[in-house]
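Just the one chain here, laid out as structure tokens, in the form predicted alone.
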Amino acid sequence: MTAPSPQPQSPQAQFARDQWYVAAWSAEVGRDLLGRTILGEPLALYRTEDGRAVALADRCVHRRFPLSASRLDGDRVVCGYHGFTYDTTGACVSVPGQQRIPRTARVAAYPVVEQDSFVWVWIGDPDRADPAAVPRAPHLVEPGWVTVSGMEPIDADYGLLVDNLMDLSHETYLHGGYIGTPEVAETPITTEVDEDASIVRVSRHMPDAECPPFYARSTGIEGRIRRLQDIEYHAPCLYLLHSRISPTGSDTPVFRTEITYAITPSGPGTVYDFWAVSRDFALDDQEVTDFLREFNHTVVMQDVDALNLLQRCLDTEPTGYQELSINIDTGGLAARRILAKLAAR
């Protein structure tokens, strides 16, 4: 395969609004108001007394005070500045000093779906929100899996994080000594694109590879391994990496890990990186759980630091700079095309 023609540098992403995005881990949303900004829109998230997650616009209509810095009275949000009070639909139900409530006194309420440990919100036209369209990550909640997770904000364009995750050859260089080995960069990839479903699949199968510390210390495997990496990116938000390892030359035992990322743009040049590692082995071993939590957080922070640096460099590039893409970028370029198509809708 010949290298694609040089592509223009990745601009700040034009966001697809009529889509579901992860706003928080379920465990983050409770009876304390939580502020998040999704696609440039500030949200206030909380949980009703009966446990339902709610997302309201995070600005009081009166003087724009953030509702996330306010308080709850039952299931109602009371603005911490002048006391304007909103119900779960965003309607203002009380204003200070008068009985009449202005007709325009309401804030937006966003459709919410809570599924697989994530709280998903719909930022676009609420009439187009289809809960059945939320992609699944069932390993995050199903029995037989143990998960460690976290979230890191990154001061970089949303598209740079998508590029990073679609091309795992960077593991060899950025994550050497953690999850990267020479075989990751040396092994060719296969790519499948489902334009209609907005899914990109990238596979890298390594029949005989060095076992990186991530797997050696968590599984106890000694020697070389058969390592299978199968990416499944559901644009625009959910990224799944199905990872399978076993000793070289043997089909058993198979150790399975599911690496999950929710890639949610906060605004131009900022993105939330929700991450999780789920495993189906050593389920009762707290030492393995603690190791994977600490180890993967280190790997995530290596990506955070690299993308923050890359964004600062791109911000200083002269107009018209052209980037060069090669075979390993096939999946990332397909993701860019799909994201551009979704945004254009």
The other form holds:
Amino acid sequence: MTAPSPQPQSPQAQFARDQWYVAAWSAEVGRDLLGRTILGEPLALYRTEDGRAVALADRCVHRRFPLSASRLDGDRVVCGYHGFTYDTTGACVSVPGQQRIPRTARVAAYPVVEQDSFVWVWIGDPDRADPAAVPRAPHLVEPGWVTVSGMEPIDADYGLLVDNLMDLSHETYLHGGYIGTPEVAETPITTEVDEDASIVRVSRHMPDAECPPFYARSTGIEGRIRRLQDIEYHAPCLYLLHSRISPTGSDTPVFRTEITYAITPSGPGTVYDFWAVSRDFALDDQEVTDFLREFNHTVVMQDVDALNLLQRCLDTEPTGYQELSINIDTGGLAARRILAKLAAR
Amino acid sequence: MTAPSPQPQSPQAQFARDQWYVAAWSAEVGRDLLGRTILGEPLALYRTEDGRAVALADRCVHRRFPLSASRLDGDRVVCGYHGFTYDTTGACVSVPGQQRIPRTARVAAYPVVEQDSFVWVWIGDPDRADPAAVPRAPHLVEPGWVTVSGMEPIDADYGLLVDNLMDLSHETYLHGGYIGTPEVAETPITTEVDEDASIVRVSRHMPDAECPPFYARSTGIEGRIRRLQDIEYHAPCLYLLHSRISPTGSDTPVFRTEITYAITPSGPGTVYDFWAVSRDFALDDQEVTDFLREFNHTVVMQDVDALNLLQRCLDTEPTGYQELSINIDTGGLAARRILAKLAAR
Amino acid sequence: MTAPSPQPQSPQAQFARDQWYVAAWSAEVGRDLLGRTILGEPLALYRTEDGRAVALADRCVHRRFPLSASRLDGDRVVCGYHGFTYDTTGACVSVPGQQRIPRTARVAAYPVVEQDSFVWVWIGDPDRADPAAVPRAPHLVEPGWVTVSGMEPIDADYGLLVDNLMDLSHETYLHGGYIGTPEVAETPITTEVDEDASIVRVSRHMPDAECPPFYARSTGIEGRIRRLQDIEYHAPCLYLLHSRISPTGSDTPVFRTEITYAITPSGPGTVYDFWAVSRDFALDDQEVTDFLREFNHTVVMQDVDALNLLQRCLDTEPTGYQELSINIDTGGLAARRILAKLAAR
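Mind pulling up the form predicted together with another copy of the chain next to the form predicted alone we just looked at?
And the full complex, kicking off with our chain again.
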């Protein structure tokens, strides 16, 4: 595939509904209401007194005031404008000035699964929501791992973030001096697609590579490294990069790092970029933890800036603009095909 | 009306022309040109040397430069770009580089009435402008009253401000701790509509209510109060809230406060919110004056923030979104009907 | 022409392609990539190691990332996202992860002429680009002249800047106290149009005029002056104002000032305003140089502010709004006609 070929043209115009999406980190959902817009649907998220995460449609039935700008009374949401009050099922249980509550007074409650430190919500037909189908990222909570994480909104189509993450050759250029070295762009990839499971796997194994600061400073390795990158993208939302590092020519020790992303479309041209770095080494070393948090945030912001800029450029392109794809794009193009299929369902 | 019913759907898509609107407080109009846009029409306002308020169309006939960015020469407006000069009738009386003035060189002059500290302008057919039809708010200037006032632009449809003011149950939630107490939302209203005069009256009489800080600190009352709210909305622009406060169980003394709003649509999705608080007590007490100015400004900004937020939410709603109205909305719905009728004329 | 007449209505809806435009001052183009958008076409400009100016289309063929956000490797541009590499002809010479380069991998290279301290680019069909047709402004580089210069982007249609510069009567009102005096607006103009060469000449000769601070402080003249303004507009881009000043009633000394503008449309509603002031006197006087740079920048910013404001006003006008033209507009209307003809070709 070294010449242009018919392909789904870049930004994903459509969203895949009837899917689980990460709406928030668990730590973001508490006793203050949190507003998030997922696939264009405004949600108000909060936690009940006994700790359960709740997601309601973020528009009061009365005059559409956002419930996320409201306050909690126990487990109930009291609209901040006129006091319409909702329980955790979205049923309106109190209105001002009268006892009778209109029977149609109800906001949608979204299926929620809290797992692996993520709050997942189901966007689509609630009857089709299967909690068992939520993909896993167990390293985010299992003992033996330490994780740093964050979330950045990007003013770009979510497809641009999928493109970005599926083709790590950009590490060499956009993240040179941070996580990129010449070998990333130089080394060919292998790609495996499971259309039925909506999973794309991209692997790039570098037997002898420079050690970028990200790994040198966290692992303490001083020379060259064997660097294995194994991507596992569970479309549409969860992206896992299994990274294994060891000194070149030696099989041990192996430093394992799990790079997790949740890619949640907020609306057309805007996406939430949830990111985490989990490591199985130096678990008690706060300096390493602080370094990885700060350093990876810098790397994420390089992507954020680039995608914001790219989207602004694309917004001024004539429609039907051309792209040219090469081998490095195999994984990204497979992801686009799967996303288009999920959106068309 | 406790169940949804056919009704004019919220934001007023149309403006009522052939009406008087408040363009400015008298104190805002002076010897510097002031630009205001009313119902989408740009106006340049100023005061002549002998004190008369003038409102001209804010676009030079030559190249559409705004006259509000120009300067006065006596009673004439000299365009800041090329010097086209207009008298108070809007006639062009001088152009650069030649003696002859094109006969069509004229900008519209708007009928103006200055009354009760407001500068009113007529938007529509000037021949239909009747100065006697300007509604009155005499407490703003009469002896025996002291007034604090201001103006805030809001990035919201003017219909949202009408909704807001016609249903004071929101005081309990949006202005709790300022002017709201539980009794406001709990107490039923009575509504009276004079379709011919385009007046809506909404009354809420609370015989025994908490005294909110607004009244406690201005009147000095320490216990509970009888609180009477009588709204008188002269569509489309003038809103009067006659407020009477006295200690619970006693008929005297009665503290009267007149809350005045002028609701002037600037354009689609933007409105000028002119506000005033007039009192008939503690007239010489500067501390009360300062308190009411500061405190009511805070309350107005709570509305401004809420309506800016609500408009942003509505802007992303699918068209034809649903509302659900209950008893508290009776006055607001009547106002919408009258505004729709005035706009359709 | 003192009454309204059929005429091209103000802002130029169309751009004239197949023309030379100033993309940058020579000094702006160096070994860092510079992004400029000309007639809606994004360009990346840089200078080769041996000093030649290059202009490439500013979109990588791979995923449309802007090359202006990239870096140079010798004379080659390395895309900052995935490393696609281009030579000075726009040919892609390297891609990541593979040896084979797709044969269609190429970005457009724009004809460039560097002359008189400007970097000119040809927007249109490259085969029609004639370097000999680039208009001259030799005073910008010739010995015997000292120049101060700058560039300001304006959020206004380029037609508004053409209007502004063709009718200097606005100096009296917009630049009063800087370069304007009453005589500019009062003195009639003569206009000469060479449709074939796309040149408009407007002259205003003032035998006895106030000397504005711009000239008083730079020349040292203390009394009144003879002031000659001779405009020579080479549509679409180059504007020359030949200014000659001498004391009233005397023919010597004559102080010559060349005011140069390049008017380069960036896109709809946005224009680059390149400006320069060249003088043939006080050549070694740094104080005069500093004064003219600072003072003329202030004057340019008065235009920038006025045109930004005017464009915002026009953007809210009903379409087909009226203008009224008089004698002073003769040159501007001729310019509009020529620009419309060039755009229609």
